[in-house]
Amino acid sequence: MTDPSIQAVELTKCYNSFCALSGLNLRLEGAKCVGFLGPNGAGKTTALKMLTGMIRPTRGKALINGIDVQENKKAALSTCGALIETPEIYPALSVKEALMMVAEIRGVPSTVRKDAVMKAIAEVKMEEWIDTKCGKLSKGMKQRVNLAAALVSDPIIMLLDEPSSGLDPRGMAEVREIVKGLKKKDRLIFMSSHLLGEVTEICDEVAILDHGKLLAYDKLERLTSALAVGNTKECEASFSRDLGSDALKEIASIEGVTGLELVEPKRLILRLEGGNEAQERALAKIAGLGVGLIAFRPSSSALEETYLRLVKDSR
């Protein structure tokens, strides 16, 4: 099978004189998670609705795995799962009953339907509530069911429209962990979000939209590096175990490290000087300390600075 792909070609949606999306050209390919950022009204949901065939473009094309969604919606979306806005769930149905209905609608063969539903339930960690009526679930739990509904056909592409929107902190964290789990199944995930910390934690690449126009699309690290102010950069380092005071002192003494903040026992915010070379040297030295370094990426504040500069310049 070829790599999964999503493509917008001059994708445009206008309502009389107002254009919600204007000439969007974007190609996503391969197994990864791409964050879709932009202010309210930027056109993110409009773009996702055209990619899933929910609304027709004024002009341009929406392609899933190279198939035009408007010309052959069934074939284009056959390997795609989507959660757009917040769909309603029949309150009188149990979690299992609701998902069995969705699986039937999606054309999952009856011989494997139950297994497909149980697999989706396991992916969103809902086994304990399988026989609970959907109407009795919390908002966060309902969102998990919605995610499971998008997974019943075992898609290789996921389109998610602010999946953690409106949830309390615990619900947001739960949905975030589920999306992280989806990344491990070689899927292409395109996820709109307002939460810059969420995008930094989950996504590999970022596309930024404002006033219906694409402002930037690149890997997270390259995007924040290219638009960094001066030679100072903030990065986040995660560790497999708690950092003691000795480890913190050693990290603070590394050349190029101008400041650090322990935000959690296993997570640091580092301030570096010297651009990419300083980051490379610091990473190599921290890894050499043997303190359990497992991840190193731009901090959410670095993405916030990049995002605000791009959006400000577009107005």
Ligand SMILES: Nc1ncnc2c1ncn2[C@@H]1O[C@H](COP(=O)(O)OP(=O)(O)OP(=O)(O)O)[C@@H](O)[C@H]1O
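Everything numeric here is computed off the predicted structure, so don't read it as measured data. The term rigid core refers to the most C-alpha atoms you can superpose between the two forms while keeping them within 1.5 Å. Numbering follows the first chain given and starts at 1. Compared with the form predicted together with this ligand:
For residue 186, the Cα coordinates differ by under 2 angstroms between the two forms after the core has been superposed.
In the core-superposed comparison between the two forms, the C-alpha atom of residue 242 has shifted by at least 2 angstroms. If you fit the rigid core between the two forms, you'll see the Cα of residue 268 move by 2 angstroms or more.
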Contents of the next structure:
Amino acid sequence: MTDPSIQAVELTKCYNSFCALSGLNLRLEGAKCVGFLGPNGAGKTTALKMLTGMIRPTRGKALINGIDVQENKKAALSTCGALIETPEIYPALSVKEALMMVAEIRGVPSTVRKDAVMKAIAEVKMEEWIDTKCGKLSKGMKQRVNLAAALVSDPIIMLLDEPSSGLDPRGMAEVREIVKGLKKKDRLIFMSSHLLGEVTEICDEVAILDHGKLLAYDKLERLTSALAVGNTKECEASFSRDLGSDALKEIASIEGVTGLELVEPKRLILRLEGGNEAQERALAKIAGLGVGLIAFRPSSSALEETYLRLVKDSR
Ligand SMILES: Nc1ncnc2c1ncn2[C@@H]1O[C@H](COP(=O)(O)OP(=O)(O)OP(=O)(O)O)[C@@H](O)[C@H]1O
Ligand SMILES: [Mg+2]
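Could you drop in the structure for the form predicted together with this ligand? We only have the form predicted on its own so far.
Starting with the chain above, the whole complex follows.
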């Protein structure tokens, strides 16, 4: 079998004169997880909807495993599972009943339907809930059923639009674990998310979109290291008491400190320059000022910095 692939060729969607997506060219190939990032309104959902045939492109093509989604939707999507805009599940059906119905609609043959449903249930770790009515499930559990619904046809490609959005921290962690598990099955996963920590943890590659245009697509490490500013680091410092203007002036005058932003009276973002040694000296000095320093941590992940820079440059 050839590698799974998702391809957008000059993929464009315009609503009158406004283009939600402009000439997207992107080819994802092989078993891996690709994060799809971009600010609200960037065009991520629009792109995912065209890749799954939910809306028609104004121009260009969407191909799944080389098959044009517009020309032959059924064949193109036969190997693809998607979770785009959380669908409502019939509350009166049990998890198993709901998934059996989805499997039937998807055309899973009746002889293998039950096995396919049980396999999908196992993948989202819901064996204990198969007879629970969907209406009684928590939001996180419902999302797991939705993921199972995308899995009933045993897809080799998964398109997920913010799979953990709207969930509490535990629900997010559970969905994250499930998505990580999906990777192990030689699948190609294309997943939009606003959670850069989640993307850093799960994804091998990242595509960044803004204003309907692709800003970057590369391996995660390559993207973050290519755009890292050599010797500059951003740290967040927390203090036990409010920082007065005198304390701020003192910190600002320390060699190696090149930028300060007081985000809250007790929380400061610091830009430090000069490599590790210079930064070590600057941090020791701040600690020695007696202004109530209680914690230091990196202010943002490397991906966040890269993302913010790319998005800012595109505005
Ligand atoms: N049916 C529509 N008619 C007109 N404009 C639309 C329509 N659907 C989407 N848009 C616009 O297209 C742009 C892209 O929307 P899209 O939902 O793809 O963004 P997104 O990247 O998924 O954002 P978010 O991160 O908020 O989910 C937005 O400005 C949106 O308002
Ligand atoms: Mg969206």
